[in-house]
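Presented as structure tokens, the chain that follows is alone, the form predicted on its own.
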Amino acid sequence: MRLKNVPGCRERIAESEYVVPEEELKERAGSWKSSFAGPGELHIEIGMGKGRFIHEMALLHPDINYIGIEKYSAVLLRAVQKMEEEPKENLKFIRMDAEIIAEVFGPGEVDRIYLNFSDPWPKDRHAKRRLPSREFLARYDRILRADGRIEFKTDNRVLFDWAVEQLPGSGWKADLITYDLHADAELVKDNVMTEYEEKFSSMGNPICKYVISRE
């Protein structure tokens, strides 16, 4: 999922005016919404890669404000120059590490959270990285409105599984589980493909989605 290092990424993300200097993440903690124009809900992907799925987002939604987060520079420079050539104006991006975001967003100042095609981290001592990971669902459940809801969606069916297993207990439900999103005209009606989901799909592989919210 890596892109090979970039000479010159990092300062090109830190110059660019729309990643956020990671020196001021903390200190937005609990304003971000102010840090727009408009006024409207705050949604964010985390892990957004090459940024094709919120970049869509952000067009289709003009009324939402959208965050990306993203830990390698590599990648998010792509999402840097699609947006210095397509510009929105309800789009923001950082470079960080998932695991700080409670520190980052104030509590339930998140009104929508995305997952899509994350990392699997396959060995077992590194479950606790895993994005839909009950460690990682007790740091969306500070930030996270209380009506919120978390989409997830990968072709990894492990992966997938494993996530379902991950919510009883945790203090989060299913309001949807399909195992081949594609296939159902009525979900896929408005779905955003992200870069590896239209890869995955055109190969035939089933692409799985869930949407939980709290108990």
Ligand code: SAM
The other form holds:
Amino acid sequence: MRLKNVPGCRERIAESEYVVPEEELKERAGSWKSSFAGPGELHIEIGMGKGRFIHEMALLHPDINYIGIEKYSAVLLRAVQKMEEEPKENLKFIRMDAEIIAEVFGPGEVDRIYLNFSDPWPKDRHAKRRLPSREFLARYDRILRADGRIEFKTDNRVLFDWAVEQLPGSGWKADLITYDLHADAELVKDNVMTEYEEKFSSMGNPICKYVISRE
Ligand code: SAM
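Having seen the form predicted on its own, I'd like the form predicted in complex with S-adenosylmethionine (SAM) now, please.
Okay, now the whole complex, with that chain kicking things off.
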């Protein structure tokens, strides 16, 4: 998701009490849980966009601490503005490219990772930038606790099939794969919709989801 540049958005992000300062990101590796008031698990969403999903998750699960990660300031600003209207003690934001995620979180300190409607990067030469790629799975392997899981949703069947093909030999196994999440009465009960999910499912696109963990 790219929004037009919003004048002053970088400065507003830098000043926001809800966004962790960029210069502190690597210093906090290994001690993120002490950044929150409560002692709960740490769940992160990578590529959160305007933050609809993570705001709702933080509201539904006050005992879990959440960090939303987004690359673009103009997009992140929307999540920050929502936080200003509805502050949540258990939610923080980071503006960064997730390529450096293994330097920002310590070994095993993240309890769950959400990837929602990740950018498809359709050109082969950009495959490493796809968030469910093997390159990213190796980064997640360093920061996710041993029995932690990754949940990935998308309506992009080509990206989803490719993501599933990444798994054999990667050290990860699928605990759940569905090609039509919204048609599954059990799964849909706890499903929190993202902005893109709302948009694309209302157009009739089936939503694919996997949950993976270590083999
Ligand atoms: N997760 C939201 C949803 O489902 O509505 C937004 C989906 S949008 C298609 C993907 C978002 O991921 C964009 O806002 C993009 O800037 C962000 N993103 C893509 N690659 C990223 C990266 N390497 N690090 C951080 N954010 C990234």
